[in-house]
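For reference, the chain that follows is the form predicted on its own, supplied as structure tokens.
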Amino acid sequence: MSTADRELVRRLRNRDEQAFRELVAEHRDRVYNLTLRMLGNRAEAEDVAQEVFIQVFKTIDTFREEAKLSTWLYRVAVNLCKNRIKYLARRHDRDRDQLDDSNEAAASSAIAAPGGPTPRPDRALEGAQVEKVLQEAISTLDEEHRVLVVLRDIEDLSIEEICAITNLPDGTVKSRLHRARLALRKKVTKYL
């Protein structure tokens, strides 16, 4: 864990409000991102990110420094999440939003730097289709395996990272996310 991540921790120990805002502001966007790719709806994912900041400031204290700060809070995120799979599931609640914003981030992604080529909009409406194909097919995956493919494909993530977040052993993460991408394969291929 690094000097600063140290540092962080005992800021917030101590309950520091500051260190809090500091935590969010830095970690905000990827906790957003992972809830979003794991429950496919944003306003599920907006709740279950905030009750991640407030679950780790609560609980910063049983937080042990054998694994980066980042790592922990990745860990609640993802516990967190496959609870609320699990109440929707059992609320047959589980509509899934269609990412109206996956529209527009793959445009976003495609608007070239000021001075550099324009992007042309065939291109643009048909990364947004693909961003959109992908996320249904992830949103239907197994949850251990949509789990492995969010934290490796799409937060790119370390195998040892995600270990420390999933408690698997290395070769059960590797084989999984194995599976799981030939089961996003086939779903992929189905779609186009």
Given for the second form:
Amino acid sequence: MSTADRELVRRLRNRDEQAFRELVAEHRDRVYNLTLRMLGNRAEAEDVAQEVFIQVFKTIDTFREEAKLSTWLYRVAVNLCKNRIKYLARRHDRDRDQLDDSNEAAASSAIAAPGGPTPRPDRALEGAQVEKVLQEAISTLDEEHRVLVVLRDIEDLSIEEICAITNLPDGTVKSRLHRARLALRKKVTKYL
Amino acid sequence: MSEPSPSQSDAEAEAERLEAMMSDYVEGTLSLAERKQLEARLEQDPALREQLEEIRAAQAALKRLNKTPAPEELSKNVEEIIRRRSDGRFFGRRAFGDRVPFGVILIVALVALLALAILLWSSSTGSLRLERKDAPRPSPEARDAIPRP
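Moving on from the form predicted on its own, please list the structure of the form predicted together with its partner chain.
Okay, now the whole complex, with that chain kicking things off.
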């Protein structure tokens, strides 16, 4: 762990409000992006991202400083996402349309945005549709495959970091990643 | 359920090894010898070549996903939740009770109480003021010497 991380952890353990703000500012976008891709729903993703920081702050005394702070943060995020997926599955919550609606709305507003260069409408819609198709495909991957695709191909984490986050051996991560990519490709072939 | 036979588990292990190799190949992290070995196999096996193309296509598709920034209010919401759940005591230097385990506080308190009890028990006055046995007692004359109102 770096000296800067060590110092940040020390301040967090002393309940330093400024340290907490620094932690959130540094990691919020990546944590949110991870929860969004794992859950496929903006409201759920925001809720879980908030819980990640609350849990990290609450349990900072149990952090053993063997891994990087960001690795630990990701581990907490992945575990909370898995719990939420299970919870949503139990509730038979199939409402994953919110992201799609907001993507389409974002694409439409991008087309209509005054001032900037006017994008070709067919291209802008294509982008939103690609996003929609991919997100739906990711959301239907099984949980273990989803984690690996999100961490490696979207969040761009190294295999070593993924092993530390998931507690899986190197060979298993690579083999499952291969299967996850194939499964994803199968789901999107007819669209992309 | 019957256990997998040795040849079955060998085949599974071999499949996993190949999958891991393919992952390393697309990531560009295979050693030169392994790369040559895999490329020779790819030349012989069209199904494997197709898998490789599929994997590359999946990776390329995933690269097209936008990074979505967190909502502006996320940080503020987190702080508010922490304050609300902790009744406003979460931030700031931790109280003595948070830093020292309750058991230690209890033991110290019990020892202090015991010491106080012993002190009071040994005092003939029943107060914390100890009566010194060798202290000179005032003579009756001395009492008379005190002016009375």
